[in-house]
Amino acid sequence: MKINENIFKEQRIIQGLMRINNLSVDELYNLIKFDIENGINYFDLADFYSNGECERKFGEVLKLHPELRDKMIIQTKCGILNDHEGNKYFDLSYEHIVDSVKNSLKRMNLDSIDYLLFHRPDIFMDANEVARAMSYLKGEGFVKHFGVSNFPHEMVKFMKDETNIPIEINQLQLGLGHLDLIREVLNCNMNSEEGTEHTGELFFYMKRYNIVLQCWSPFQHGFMEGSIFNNPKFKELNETLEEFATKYNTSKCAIATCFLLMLSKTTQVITGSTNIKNIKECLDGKNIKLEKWEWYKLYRSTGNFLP
């Protein structure tokens, strides 16, 4: 089976591979095999994950099992680096983008990737330079599609104005433990912290231009500060998740996944888990449809104000 690009639209759950550095090649192969057999064909990486080790290990699997490639949508990211002291900085120059992609392809034993995302906004970004890198990479067949991660809407617009190659994705942190993206929409015109604009009306900008929302760390709170599940800081949320999990005969993870998938038909949830049980629970979220009042009850149970 060769992946048809329309299958992209069917991919509601994505396998994130940020935490695979401790897996053996056989363990990673079994994870990928399970995913594909259960309808997860989309795999998300970044050159920054374990300093390229995650891409390299993924490439070892593909080298041993090349038959997997035609069943996969492969996405990686570039733009985050470490300086000589181990501190992060960002670079979206033409040279860095092109070099990063070529190095990623080499590590992954690939001739091309399906999606390249620019990982974080570089304050020095020249949109014309990025567009030139996109044109080169697409023209040479190294990258088929492009997106961004953690980008405000003005930067996306800045890029869109310089190229006729679409920006198709914005990967953002969103989940019941991190609701800033939609909280400011629901509290518009309120003189409160909830109503303070943090993302520049990004949510509806993406809807307007059909930019896919990919939700990373969907079950973490804060900036990857820990799971929301069974967390005493989120007592009311867990009680509400348990209530709906019982009603729909499923898990709390499935309910939390459904909460996100209801935001739009193209919203995708990235599970970073390598635990089969957790992935199954996430997949179950595709088969649930909460009532609208239940969605809003979950939102309120996080402690966020709804006017």
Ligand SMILES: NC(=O)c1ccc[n+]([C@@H]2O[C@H](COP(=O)([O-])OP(=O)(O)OC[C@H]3O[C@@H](n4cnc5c(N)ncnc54)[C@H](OP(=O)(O)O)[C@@H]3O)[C@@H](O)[C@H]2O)c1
Contents of the next structure:
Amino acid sequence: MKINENIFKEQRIIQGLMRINNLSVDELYNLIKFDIENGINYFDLADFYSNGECERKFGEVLKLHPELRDKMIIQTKCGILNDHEGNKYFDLSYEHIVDSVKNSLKRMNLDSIDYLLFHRPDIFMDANEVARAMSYLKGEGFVKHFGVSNFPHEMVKFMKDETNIPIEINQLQLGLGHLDLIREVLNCNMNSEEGTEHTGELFFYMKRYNIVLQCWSPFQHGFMEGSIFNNPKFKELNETLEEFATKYNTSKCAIATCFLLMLSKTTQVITGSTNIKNIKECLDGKNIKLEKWEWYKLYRSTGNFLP
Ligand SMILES: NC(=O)c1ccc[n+]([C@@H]2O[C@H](COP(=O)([O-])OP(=O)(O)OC[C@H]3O[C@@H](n4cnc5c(N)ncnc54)[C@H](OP(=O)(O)O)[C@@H]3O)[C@@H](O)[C@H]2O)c1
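Got the form predicted alone; could you also share the form predicted in complex with the named molecule?
Every component of the complex follows; first up is the chain already shown.
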């Protein structure tokens, strides 16, 4: 079955491939096979993940099993680099975007990718220059669709207004251990730190213009500081997850996934797990619908205040 790319918005769970560098090619093939058999057809990569090693390994699987390509939506990112001292910096110049995509295609043994995301905003970014790179990549058939990641409201708006190719996605960190995107929305007009708008506008801007919210590191807290599950720092949250997991006869991960999927019909959750049991639990989140008071109880259980 050849996948119809229009179904990408129906994909609620995405397989993140940031942590596959230690898998053998066979193990990665088995992971991808499991995903596809269980309805996960969308795969998220970046040129930056393990310095291109994740894309390279993914490419090896595709070389051995070319029949998989037609069943996949493949997304990669560009814009984060390491300098000669091994420290990060950002570059969204025309030259870097085009070179990066050509190198990603080579590593993955592909002629085209379905989605390219600009990984993080580059402070020197010129929207016209990015638009020129987008037109070139689309015109040559190298990239079908575009999106951004970790972009603030004004920059998404700027990109949307300045480019005639749609920005369809913003991939952001969001999960019960990292609720910044929605916390300000729920604390509007309060005389508190949470009430000072930083990202609140972004959430509704994306909803209004149907820009898909892709949640990265959905089960981590902080900036990749570890899982929320069974973590003593999140005692109350784990008790509430357990309460609803018992009620719905499911796992804590399924409840945490459902919490995110309820935000909109197009919200997507990127699981980075390579453990089949954990991925299955995440998939189960698609089949639950929490009651509204339960959603808010989970929110409060993270220690966040509701006015
Ligand atoms: N755009 C960006 O800037 C950006 C940044 C970072 C990541 N990403 C994307 O987001 C993807 C996911 O990121 P991630 O791997 O950090 O996040 P994650 O999927 O939230 O995984 C975080 C932790 O949660 C654990 N976990 C997951 N499911 C579990 C379950 N059912 N039960 C118990 N523990 C569970 C994982 O353990 P196990 O691994 O043992 O299952 C892992 O330790 C990446 O692969 C990448 O594609 C994007």
